[in-house]
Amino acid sequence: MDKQSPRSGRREFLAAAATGGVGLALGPAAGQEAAAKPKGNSGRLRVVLVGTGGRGSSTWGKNLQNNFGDVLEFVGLCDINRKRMAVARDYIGVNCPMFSDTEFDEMIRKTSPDRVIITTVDSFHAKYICRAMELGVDVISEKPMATDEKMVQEVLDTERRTGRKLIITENYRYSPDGATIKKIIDSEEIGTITSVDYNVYLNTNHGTSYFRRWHGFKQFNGSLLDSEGSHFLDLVQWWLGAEPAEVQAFGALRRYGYNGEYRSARCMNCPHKGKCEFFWDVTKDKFAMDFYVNAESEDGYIRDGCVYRRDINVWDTMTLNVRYHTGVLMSFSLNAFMPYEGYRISFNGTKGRLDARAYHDQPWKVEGPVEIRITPLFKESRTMGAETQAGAGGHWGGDSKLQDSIFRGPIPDPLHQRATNREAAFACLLAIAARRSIEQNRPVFIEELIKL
């Protein structure tokens, strides 16, 4: 990037991106390129898993080999802690070697792997995937590609100069009432959309869980703009066909953290369980005991974390105001200690009005699961529902239907849902430009972070 202002190169970068004339230059959209001829005799796909604690062993552990395990088999494990990947190795049902951090290349080296799943701690994704990429395999990984702009420059450097095949797995894209919006929208029944305004709601159960573990610091995930918030700034880009280009961002840690008027180093022997609210015992969690509890003497890990240490420093308060490359604004927020779960979002058009909400364990009833509502100017509202998706798994079925669209295709993608690498990309880049508008409390180009 040249040594203009931001502000002295937005008009241009804006110009150029709504035409195509810049970005970032990468390869084939992800899931459009066939798929790998296996190494193995077996005839199936040889994949390593990078990262066996819960999302790992259970979505890309578990659900792999019981879902898929005739055209992929486990060839390699690879974790800090041994403990916990013999556990994992267990409960996925597999008997394949397993190896540590540091061992990282011999396994790719032993195992001739065709596929590297990563699902580390987020601020080590960018780690592994460069690393496999320069070892010649292809990458599956967690949202989100990275949690810093550097390790974002790293990852499309690395897959540009390698021609690896990498695919980052943005699954929300695939919940029921994710692409009912979006096919609304594709519709321009309310025209071209001028603006959003979009609320997201993690409860005491859900969002109080993220300050019990690593997501509470930000040198592991950067923030929960990261983790978690690029569910939902990856949505609305979708959604839009837009990407971000500017936002100014505000964040508070209101709740957790220092606001406690007692705490402990973790839940279990606390001796304010009695009257703290959010007293959680892990003794009774059996995948918690057997995962982490029982394997903490290997890395000290502590699932059960007080969420009042005073060392938390992500926010649980998060509200952005974000202007994509096409002009449409976005008023965004996010909050981690509220009463119930879900969502609202209302989508301002030309022609009229998106509204669509979802609330899970909600106090009141709707009718079922998300609620859409569609009013046209000057003509009467019309409610309908999200389209129902058959089979059941995480994210409203979004884990199991972004699955079969990496191991069982190719497959029809009529909507877009398989997120290219540059959509991935700017997701965690809009949430990394929101962090550093926290910390410097300024507005934050997209252009600043990234060499274009």
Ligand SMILES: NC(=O)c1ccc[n+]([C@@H]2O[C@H](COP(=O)([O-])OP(=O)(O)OC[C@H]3O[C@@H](n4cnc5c(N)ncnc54)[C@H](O)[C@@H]3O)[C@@H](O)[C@H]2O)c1
The other form holds:
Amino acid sequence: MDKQSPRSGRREFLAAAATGGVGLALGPAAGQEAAAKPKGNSGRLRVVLVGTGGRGSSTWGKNLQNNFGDVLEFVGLCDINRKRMAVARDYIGVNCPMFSDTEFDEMIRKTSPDRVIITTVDSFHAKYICRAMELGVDVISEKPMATDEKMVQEVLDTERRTGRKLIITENYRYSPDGATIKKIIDSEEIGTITSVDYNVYLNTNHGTSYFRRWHGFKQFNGSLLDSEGSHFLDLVQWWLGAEPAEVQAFGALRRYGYNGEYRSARCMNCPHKGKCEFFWDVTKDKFAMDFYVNAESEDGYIRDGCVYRRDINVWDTMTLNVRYHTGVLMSFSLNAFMPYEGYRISFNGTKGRLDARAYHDQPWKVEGPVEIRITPLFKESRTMGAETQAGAGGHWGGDSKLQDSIFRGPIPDPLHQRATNREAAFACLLAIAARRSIEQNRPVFIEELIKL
Ligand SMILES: NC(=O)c1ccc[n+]([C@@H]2O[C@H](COP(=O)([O-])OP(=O)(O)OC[C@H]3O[C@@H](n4cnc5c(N)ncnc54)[C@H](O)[C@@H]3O)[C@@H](O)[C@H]2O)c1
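Can you give me the structure for the form predicted together with the named molecule, which would complement the form predicted on its own we have just seen?
Everything in the complex follows now, all chains and molecules, and the chain you saw is the first one.
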């Protein structure tokens, strides 16, 4: 507990108690039911998918259909864009009915699903989570839980009131390096963690893609701290077994948006394509053509939007100073136009230090994709790689491990990789608090935002 801060105290102690105590592996997540209970005649779990874009069609569509077809069946799809949804239906390989967003209630009534899976644009997650639970259906939703504090409050209140089960899919917890770091910290070899230095780099493929898409606008994703950053902010609270209490953040838009010397609406047909370093030829990407360009007539969504559009309003350069309820301090940064992708993190402990780094596409040679180094005080330093994950697949094998835990459960969870909804709420609340801090130029306390 940070004795320096007038805001820390009993409330934060209660928060720690509620999550099972600092540094302990927490119990089964609230949403971690045993094996999902089917109610359909087929004996398989009846699922509907809301949001049939890239993530929905692939990870939560085709992959589920191919790998879990013995335990679940798709009974409905829902999206604002009928053309995209029709392409998605073929891509997933199902033949279930399709519904527009305004027909969501009708879909639930007609298809009687056991689970609603939500993979829409971020800012609509909370609306569908709450409506599905109101209609008596359990929910699996992509992160982030929500894009502002009122939505978070509504989700938690609705979950409590309806008693429905909600799983927010914090898949990065299932990455091999995430698990290795968790084990080292839990072993207490480097003692009690006092502070964390964490830098995340998004490259001109991954990071730039956000500025071509809906992620460039706060109204759709809160900010990149929520949409992308909440992955990393969730990892930290999981590794530490601590809840964020306070943040002071800064953010700037330094490379994209109004910083460009020229611009157009999109890359396709852009008069500057010969000289623009960010030019991306969407016509060479079959998936993007099928799912987005050929479906533009429905909703006007442009997949290859110009990264220099003047109305882009998220930051590409962000730093956070965070205090956790345990007194641990963190400095964190997220940069979205880097020449290579990856992260480096250091945990400073009372008995030593843990450094980890993972770079991808870096223009120099490194030993292995991930290096983890333990340096106990007054002893030799040693390095190790992360554990490897059999089968790999999306997000270093994390996606399929997470899906196994949901659909092949119950699966032992000794590292507490399944996030509770309280933790999923805190992951996005820290991002939301950081956004408020940047906008209002002041420190923001999480307890200002939400009643838990
Ligand atoms: N966990 C991860 O690693 C990971 C990776 C990628 C994406 N995601 C998340 O998955 C979600 C989808 O991302 P994506 O990359 O597939 O985006 P996308 O743009 O490809 O797909 C979003 C889909 O939502 C639909 N949609 C938008 N508004 C809607 C509404 N009101 N009602 C119904 N449908 C609506 C769009 O038409 C589109 O089909 C996002 O929340 C994103 O943050 C998570």
